[in-house]
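One chain comes next, on its own, written out as structure tokens in the form predicted alone.
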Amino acid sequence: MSDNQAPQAPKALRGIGNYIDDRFHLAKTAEKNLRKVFPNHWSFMLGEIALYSFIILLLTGVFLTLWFNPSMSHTVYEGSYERLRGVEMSEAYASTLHITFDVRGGLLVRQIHHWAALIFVASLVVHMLRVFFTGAFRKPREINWLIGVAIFSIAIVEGLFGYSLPDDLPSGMGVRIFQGVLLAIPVIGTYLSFFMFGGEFPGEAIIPRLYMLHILLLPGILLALIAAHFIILWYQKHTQYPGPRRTEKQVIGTPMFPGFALKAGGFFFFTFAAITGLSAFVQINPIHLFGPFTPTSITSGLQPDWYMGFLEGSLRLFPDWFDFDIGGYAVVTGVLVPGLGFMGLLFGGLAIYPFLEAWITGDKRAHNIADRPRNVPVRTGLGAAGITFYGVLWLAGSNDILSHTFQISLFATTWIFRIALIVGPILAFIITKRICLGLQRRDRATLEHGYESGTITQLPGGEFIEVHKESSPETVEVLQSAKYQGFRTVPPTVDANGVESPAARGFLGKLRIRLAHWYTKDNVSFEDVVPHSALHGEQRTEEKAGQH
């Protein structure tokens, strides 16, 4: 073979691979697949984490389910563990213990399951919130936004009824919350909890019927979800951040074959190996010391796996002052509102804003070029409130445990908490606001003038000066970006002839028009800068020198 022939495969792949293409004529659309390209930027493994868990958790879940007996007939503990010898408790739980005392490697693989879980809602919240503030959630994208706030919900769901699985004391008491969250709905709120649970609680069916949803119906909605997930991006392309020869029909990147695949084979054996580092090392949820749940016992200081603290915080601090009767049937705002209202502001207002966000922009382009979050102020500074009202949240599920540890009286804390939930989400919006801005005036001088260099130059006249350098081209491009980031125009009012534009009409497009302008007034502008290049900064010294 000559060196300037390209190297075959062996003859035995060779006629498999021409017995398939002669059949279903794959080659032509698996080179182009394959030359697929992907741009290069961290963030964008964040969302590799989220599936590389997911696999993670399907492939322990699989070893986890030959021994695990979804069962709440009670037993007598005969088991390894000579502290609970003995004692009484649900089939569930002592297979539970038989996994981790009995079967080789069990131990490994439940803490390998249970870090999976909780890097797999991680690192989707951070995917999201990446994509969030970089509007790559934007036409044409707003389909995998949707099924992004989906696969997110129901993670958090299959996190639960996982964690209940167990039927050790803090999972018994997270199914007692979630039963009296169902009791709250009205009218048909007790019809729900005897069928959830067969009757009254404990029952005996509830444990099963979690396991079939945990195991089987919600895992195959996720992998039918991520599986859509990863069509639409491959057809739609991934984003990319402003750059040198980065368009909107242009990306820039790394084909499929093989740089990408072999940097993602990588990066999954890497979170692999750290996730099993963390289940070798760092205990998580070991139930043989929680004991068994019975219905007349509580835990004290215990609190549940953290993507759910932000419900358990809810519940603590609502206050019950709105609780009211309708026609004999009472309506439990203190259980009603935290429980599922909160989740419900939580992923409508997800699933709505790329919708809203368009609607009040009238943004109807496609972008393959994700926004700069300090070009776009108010949607970067509404996602810092978000995360500060989830974050109080999230805290206050653990205010019994602050307050021990502060010595601040359970009251204090309580209170303390309810006005961070109001005050903080303002904080965060104006200050991250105000960040942004100042950042882009920053920008908008770098650009206009270049950089500090450091050097400081005397002018004939005596003046001292510092010379400012020319940006790289690299560091122009993505400054120049901000001119078609973000939106600075409010739709007209009226058209040329002084009539009121049909868009501006009722109400509706008077709120449109006021909401537009509190989006885009405070933005600044880089319409009219001219980059700054080292002639701009001669002529400029020269100009100066000229004054004097």
Second form
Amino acid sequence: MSDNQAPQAPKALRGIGNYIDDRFHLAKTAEKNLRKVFPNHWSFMLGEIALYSFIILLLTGVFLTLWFNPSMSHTVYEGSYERLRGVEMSEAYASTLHITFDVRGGLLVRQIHHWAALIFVASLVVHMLRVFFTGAFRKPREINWLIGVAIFSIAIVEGLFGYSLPDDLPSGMGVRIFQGVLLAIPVIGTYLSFFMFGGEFPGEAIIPRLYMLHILLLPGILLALIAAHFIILWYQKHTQYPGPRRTEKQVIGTPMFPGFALKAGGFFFFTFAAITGLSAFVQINPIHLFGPFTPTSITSGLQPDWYMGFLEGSLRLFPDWFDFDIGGYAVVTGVLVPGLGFMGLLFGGLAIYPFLEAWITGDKRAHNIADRPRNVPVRTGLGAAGITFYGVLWLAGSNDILSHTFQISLFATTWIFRIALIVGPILAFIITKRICLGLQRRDRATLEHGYESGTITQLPGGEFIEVHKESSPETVEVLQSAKYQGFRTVPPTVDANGVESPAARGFLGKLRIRLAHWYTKDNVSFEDVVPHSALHGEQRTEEKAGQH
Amino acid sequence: MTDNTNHNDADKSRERVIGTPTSEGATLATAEDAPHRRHEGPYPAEETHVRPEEVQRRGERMASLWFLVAFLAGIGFFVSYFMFPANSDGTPSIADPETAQWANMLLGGTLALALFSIGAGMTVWVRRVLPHYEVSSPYDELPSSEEEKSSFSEFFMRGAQESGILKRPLLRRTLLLAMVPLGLAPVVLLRDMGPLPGDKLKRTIWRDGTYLVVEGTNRRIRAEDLVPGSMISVLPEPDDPEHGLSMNDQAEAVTILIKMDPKDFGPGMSQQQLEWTHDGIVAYSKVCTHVGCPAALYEQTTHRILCPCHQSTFDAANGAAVVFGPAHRPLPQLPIRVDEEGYLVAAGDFSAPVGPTFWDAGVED
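Would you generate the structure of this protein in the form predicted together with the partner chain, following the form predicted alone above?
The next block holds the full complex; its first chain is the one shown before.
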């Protein structure tokens, strides 16, 4: 076969290669990096969607800046859009109309920018959930998890500021709510608001300032964080799911060159195509229908971008019962807790979770094999509880729409969501944990007896049995991973002489032991399981020594 | 360090990979299937599942077809671009919203098709022409060896010792001291971002004698213009009718005017609050005391004012007290009276600071 010999590199390519290598000594590094292996699994592309959406945001954002005028000075619109001719508005709003109705492709690029932002945050969230549920945040990847949480929080703020720029009616209302939350901050709130807005609301400074943050500072920080995220990932390599040959020592997958580069390239185009297709056929943020911002008007049924929905919902749900004052000075918990507290809870909780879990379990090992969520029921349950909490807040952000759609009293929806916010996560935790434990039991049964084939056989004695068949070696490998996944049991805290170990003493030590017990107590034991033992009665020696 | 270890690791685990079904086992020609023509690629043959030539050939044709579609769609994109001119001289122009929608669908549709086709072509290329890879690569051992660590530690501490930062504290402390003013400079430099709040949040432009005008017009209002059960949005009459009110003035001064049967006023209204009304007409700030949206919805049978943002609900018949939702303070009331000609005028500023509650909202200056 002709392709059995490595072909000679073309002269031009050799020339370029030598030119670069003469200056940077890169041949070895380049080969090493082009040989980098990416595990084959669909869930690893979620982060890719986020990365590609971000690239699309940068490209389309640059296009929009060519015409957008971030100014709040007043103008009377004289552009092409007839229905608003002669209406007083800000330059920002007028230039957004210009992009929509006077720049060819402007509407499309605006919609691509908006859809890409929605998908950017959505894919961040789903990617983060994948990392959470599979324990991919564990040592040595905690730092990259923290960077991810920072990217998530900045992305939301970046989105809010971008949404505010066109100065249409809903976006101005978003800014007003932002200012209302600032004002509620004790002692410094009014100062923050006056500095941010250059005086009273709305002033003429806020849009130029948000513009600077939106196109320069925040994207710069995001770009740096995304680069750091990527470099760390590259350096530490991906986690991988359990399977044949996949161990803590070696990763199996498609190498960067030529396989993954082409695969990822194709996926970039798919992502771009999906966002462009949405922008072509699904209208988003039609600011020309909303009209310019005035501080005196509002329409009902307004919905923020989806990632702000949970804040909107928390502001609606949280009652004023806990507002108090200190010597006449107001502490507006009804705004502070839902406006800032829940956000702090979300991002703070995400940020400390890897460290909290490592502290509870005392697990100091490095992990490259991702956990199957069922094998870590408490973590999976906590994740489900978190999703439920977030989901209830998010739904509550559209309680007026729900109330209208389902003909329920508005105040009743508020109460339903208030109760669901407390009960929902608890139920989600219990149910999810039970499901995980059930799946663990089934895994154990499958491992021991093979899978149910659906074939019923009559034994000579007249008894009917269902024939169990032997699972594939791959399945056995995956099921066996339960033996080492997550954190199975609490190590003894008392040594052979009955002396309590130092780590188990004191309040924190005792708390830790109790939490570790709670974390592991219900796990199904896989210790003594021999694959298909009941089926064949033969002892298999699995060479899993390399794994732990 | 990872360059050559690939091969060794692969050798060790070779017996495990052969015969292991892959997701596409049926279409793959593994090294085992065709031992007579061992594949020579960049990666070990056992880790590279080469597709049969027939599959590759079909893949090539399919991918090229997609690339051709992408090319045509790309041409279509330019056609749609020039089909719809930007200004209204030509027809059809994107200045017309409906045409803009069509232009958007054609531009976006062709672009999406072009992008999708490139993605599809590349994916077919990967899945039909390229081998399926199960290449192994070792994870790096993360902690350095004890020798490396102690060597580094020793080197670093010797360097630190030599620099003097350890044994010359004066040097260390004065450098830190020198940094303090520079560190504060950026904070100080931001001082001019805005004025100090002072009492600006506590007063509005309403004065005794300011005429109430209907928002959006500059028409003064007579008490008898209002029908019972009605609610309108009003602003103070601007000093300069040419330019109207600034956004800031509108944002703080916007007021709702509600007319109801005077007998409907409940016990929540103090004697003074009743004196601030005129013949069943009561005026409240339109700015919600929660986070500042316009509380614009009014239900006349229950006299309830609802803010559509977070659904704070106020009772207009009882001093706009909060009856539901997250707001804590009632909407401030604007005292009103009629002048000699029967026009509604303010009798002073609002009874309390307007808008979202802030730290010193309840404190008199």
